[in-house]
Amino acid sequence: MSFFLNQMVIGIQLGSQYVLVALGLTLIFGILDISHFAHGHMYMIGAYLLYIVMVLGGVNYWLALVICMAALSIAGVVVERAVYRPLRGQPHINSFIAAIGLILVLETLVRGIQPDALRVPKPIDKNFSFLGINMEVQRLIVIVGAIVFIILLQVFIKRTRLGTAIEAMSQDREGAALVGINVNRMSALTFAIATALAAVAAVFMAPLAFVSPEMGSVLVLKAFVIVVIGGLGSMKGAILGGYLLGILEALAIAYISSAYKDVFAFGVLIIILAIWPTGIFGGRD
């Protein structure tokens, strides 16, 4: 029983990582109708930035989190303005090609500077036991931290004027512009929030894994699976789908085989879409 509970905790921790990345993709797709496939590489940049700030710069872990969020937010604004804004109104294939190009640029740049995997030390390198569950403190940080940022995002979207403006854009971009909402500003803000969430996921997860140039490639595919499973553009779908996938993946690794851990995500996608073609919460067709 304790083994099962430990795997559930690992699954929730994996799901927390997936949710933070998938929520960023959901914001970008649901509001701007852009499939930002380079989002995983922004996550990777966040992990390397943490190494630079915390390990090389000697900055406290929590301050490094704030710095990485701020830096990635700015990077998100730059990507929106320089890469995607000029393609607004053009066929989706153009944005897709631009995203692939951005992936190649970021990965090649990082690989050229630092090809070797790096290790970020845990801010609290301890374990604790509770009800038979033996957990690293860092896993608890991931779980609790993800919940905090999910709540903060929900409060921002539902309880602030900027959040209401973003939600209005997701429903009707032209109507939002007609009532005075600055579409360009909201687009930049959306990218800033989404990439900040990717930075949060990277900072929380980097101490638990190696930092490498390819670390975001599979993650972004799983995040897109989550977005589709939950329903395109649905935030609650991204949250449910992320935790569902994390738990299923952890249990499958424990009871079946870790060799096929990346296959489970796509198997779940096929099964769920066979039952709900537009996702659990009925997103876009």
Contents of the next structure:
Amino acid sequence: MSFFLNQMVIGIQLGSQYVLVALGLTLIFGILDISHFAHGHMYMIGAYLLYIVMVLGGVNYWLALVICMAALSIAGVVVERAVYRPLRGQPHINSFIAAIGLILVLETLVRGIQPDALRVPKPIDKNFSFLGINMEVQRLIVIVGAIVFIILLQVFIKRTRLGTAIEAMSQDREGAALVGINVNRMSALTFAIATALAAVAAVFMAPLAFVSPEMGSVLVLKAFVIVVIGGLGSMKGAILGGYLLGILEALAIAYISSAYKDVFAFGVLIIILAIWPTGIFGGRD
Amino acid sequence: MLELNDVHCVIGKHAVISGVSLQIGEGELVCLLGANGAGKSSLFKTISGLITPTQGTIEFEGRPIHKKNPEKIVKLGVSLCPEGRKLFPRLSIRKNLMMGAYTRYREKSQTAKTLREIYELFPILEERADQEAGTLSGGEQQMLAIGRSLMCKPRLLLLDEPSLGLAPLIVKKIMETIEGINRGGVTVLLSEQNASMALSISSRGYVLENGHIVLEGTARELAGNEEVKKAYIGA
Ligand SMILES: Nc1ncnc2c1ncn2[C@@H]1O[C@H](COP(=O)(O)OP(=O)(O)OP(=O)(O)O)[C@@H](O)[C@H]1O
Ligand SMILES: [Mg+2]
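Switch over from the form predicted alone to the form predicted in complex with its partner chain, please.
Okay, now the whole complex, with that chain kicking things off.
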């Protein structure tokens, strides 16, 4: 029983990073109708920035979190402005190719500067036990931290004027322009928020894994599957789908084999997609 | 109040508006008649900044607006209630209305007052305030669209075919509401295919064909015009 509980907690922790990354993707998709495949590489940049600020700069972990979020939100605005905005109104393939270009640029750049994988120390390098669950404190930080940011995002979208404007724009872009919402400013804001969430995921996860130039590639693919499963543009769907994938993976590692975890997890997701072709929450929310 | 001077618009390779000039005075209720594809919606989108004219000028209260973004034009006091309504289907009715007041966020108490006025005008919207806009009937959605476009307290309201697809009884109610809004001091430009209905409430009108104004006159003149009768009233 405690083994099962342990795996569930690991699943939720894996899912936490998926949710944070998938939420950004689904927000961007809802607002701009683009598949921002370079989002995982922004996550990677976030992890390297953490290394620079915390390991090289000697800054406290939590302050480093704030710095990485701020820096990445600015980077997100720059990406929207420089890469995607010039392509607005053009066929989807154009922004897709732009995203691939951005991926290549970022990955090559980082690899050129630092070819080896790096390690970031855990801010609290301890284990703890609770109800038969034994795990590292860092995993708890990931789980609780993700929940905090998910709630903050929900409050922002549902309860503030700017958040509602983002939601309105994702439902009708022309209607949004007609009530006076500045659609360019909202696009920039959405990118800033989404990329800051990727930074949060990176800062939380980096102490548990290696920091490497390709760390975002598989993650972004998984996040995309989650976004599709959850229903394109749906935040509820991204949250549910992210945790679901994390738990499926953890159970597969425990009961099948860690080599086949992706096969099992994606197999289940494909079945879900066959049952609900437009995702669990087909319409956006 | 609103003055269009030789306005041209091209969408793709098609000239959809070709040299339209018109004037609307403060307090007027003017209608714009035209068949499907005449260019009514395109003209409205041009006035509200969704389409940039390729030639010509548009002035609102003496200021050129033809190069401005939609959000600037709304702030100046021109509000479009668009064809297809363009509501936010998964936001509640209240949130749709509050988004209509997006540009007035500094005037909290004033906005609350406008919201009460809209609820008085369309009580059904208050009853359903927490319901998603997409679940409303067509007529209710049209009321919400008009309500939303009034939330910014426009001085000029552009209504693009508000009667489209609605039952005659509801059309009559909407037309009466539009008359009331106009009496309340809002200048209105109304586009319609339902010419007799539109002419019955307006003082003047223009007829648009293939992106050109082919006829203009008082409502009475237009209602009596043989061509208008043949083409738009079906008499
Ligand atoms: N996005 C577009 N792409 C290509 N052509 C367009 C576009 N929008 C409008 N048009 C063309 O411009 C012309 C005018 O269209 P518009 O929608 O303004 O007409 P309308 O008078 O509003 O018609 P309706 O009464 O059917 O609403 C039409 O011939 C239409 O096909
Ligand atoms: Mg039209």
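Heads up, when I say rigid core I mean the largest set of C-alphas that superpose within 1.5 Å between the two forms. Numbering follows the first chain given and starts at 1. Since the model is a prediction, treat every value here as computed from it, not as a measurement.
**Student:** Rigid core aligned, does the Cα position of Ile10 differ by 2 Å or more between the two forms?
**Tutor:** Ile10: C-alpha displaced by less than 2 Å between the two forms.
**Student:** With both forms fitted on the core, give yes or no for whether the Cα of Ile271 moves by 2 angstroms or more between the two forms.
**Tutor:** Stays below the 2 Å threshold, so no.
**Student:** What does the CA of Lys261 shift by between the two forms after fitting on the core? Give it in Å to one decimal.
**Tutor:** Its alpha carbon moves by 2.5 Å.
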